[in-house]
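Starting off, we have a lone chain in the form predicted on its own, written out as structure tokens.
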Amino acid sequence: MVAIAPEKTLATISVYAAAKLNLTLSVLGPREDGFHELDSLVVGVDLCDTLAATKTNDGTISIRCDDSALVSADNLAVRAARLLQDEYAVPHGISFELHKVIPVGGGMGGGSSDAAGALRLCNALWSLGLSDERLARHGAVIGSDVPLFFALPSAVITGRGENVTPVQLSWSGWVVLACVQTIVPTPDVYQAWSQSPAPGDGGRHQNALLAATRASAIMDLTTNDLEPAVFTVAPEVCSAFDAVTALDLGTFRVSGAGATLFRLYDEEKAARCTARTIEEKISSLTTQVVAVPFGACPIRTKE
């Protein structure tokens, strides 16, 4: 439950909106309602994007960015405050101000993580009072990723993502994230797979992994179904696996449905010398070192 302090401290605050990795990703098949059964090993890093909110009093809902293309009514922090606003008919508006750092399209979560952060901020301008399982469940009615940014560090999901049980790793440390600069449009990827699915082991994994003490034998472990239709949509993203694999650096994966490409490290010196390196040989790839897992991020007063 997030603390309401007086209504004079709260005209503008702020969240920081974490990214997150699959560690596992199992598609099992598709369902009644046009999704996708999941089973998926889920961790937050510390890549965050901004979002500051401030309350006002003609009911309507906007938003800034600097990236332009994410000014509409579709962007999905407007979507989950116009949710909230009618649900509990809130007389006030609010205006957001979105500093975008995660990847569009990376298969980070970066929307959805975002749409987590405005239900947190709604909730505490508009004190509201719900708790953070009732505003996942909110959630889960903007997108099926929304609902695991509450339970982030790490989590399990299941169903079409909607269903979250936070677990914990034994392991915490360093992952390089390898961008591809493009936007991967997850459902032409799942379309993809559908042309020739081939169902997942359901997390069979898993519990290794939870139990996992270094980054190497987690790498060993990890998997995802939609690899294979991410190439397929994008053969950007496949040409960059394949130079980055040809480094001879180790194992990378490819998170959710996205463009980026990620390994994990125990240690941030040799983490920092990959990115170098990859950066140094693949003039087409950006780099970023950061933290994992990574939880959620208290709301603060914008200075």
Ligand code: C5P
Contents of the next structure:
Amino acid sequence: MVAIAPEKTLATISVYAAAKLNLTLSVLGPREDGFHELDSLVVGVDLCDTLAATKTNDGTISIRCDDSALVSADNLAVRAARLLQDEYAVPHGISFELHKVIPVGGGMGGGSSDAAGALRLCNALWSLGLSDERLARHGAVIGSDVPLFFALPSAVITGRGENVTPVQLSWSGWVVLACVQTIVPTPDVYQAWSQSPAPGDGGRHQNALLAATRASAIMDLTTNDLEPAVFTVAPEVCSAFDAVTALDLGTFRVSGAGATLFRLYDEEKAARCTARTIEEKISSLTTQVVAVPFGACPIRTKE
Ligand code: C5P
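Switch from the form predicted on its own, shown above, to the form predicted together with this ligand and output its structure.
Starting with the chain above, the whole complex follows.
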């Protein structure tokens, strides 16, 4: 009788996968490939999923997650791993464990950030030796927002989102995130934009925004051409926006294709005070106060 040795697993490593916010978002028009031409200034924020990975010696790719809805072959981390495995004929597999913190469908790029993390983990565990630039190019096949996660803490993205130029803000501080408990489907938002297209300013205020040193000045320069479309697709986000506006706490903005609302603060204390007021007055919203801008973290060996 031949004894089959149990599958050998190797070291587990992990990454923090940060969320992003769009400080400006101009939609310049539809493209022939069905996507939309964008110009957007994005920043990373210190709200992170944790993605851990273990190399396995069979070829299987699997994921466990505390949000069971995300355990699927369509999970962007799984798709990212499969892409690298196919492209480089990798004989090994990988088993992911994802701890989800970034709201799903919240316009903060959580799934894309997880995919970028997965590419970095596969690159390390499978000893592929690929540069971040190369990984970002592979990431663009998985999703338009994946490449930007190789360029945080802040970057300007153009094209459908895959052309990424790192930039530096003159400001750092805090953001209040007001999370609407809903998932806004991104394709529906772009389709709604197409129903009444209003081409954006092409990032005209970006330089002023990069030079600004006060949160209130930055908020005055933020834009999001998708906001009206988000409100059409998800009236609950519109209601939340109206409710927050009625509290007279200053202007809030929608991130990306929604549903998260945000406002920047210079001081953590003021940010926490706003977050507390929102939670007290609007029961449908949960809040987070996190530091911004926030960059990529090194890969860690899991204890
Ligand atoms: O690239 P990603 O898979 O994240 O895009 C999801 C959907 O969002 C696309 O299928 C498309 O409908 C829309 N989209 C777009 N223009 C972009 C990015 C996304 O129309 N620049």
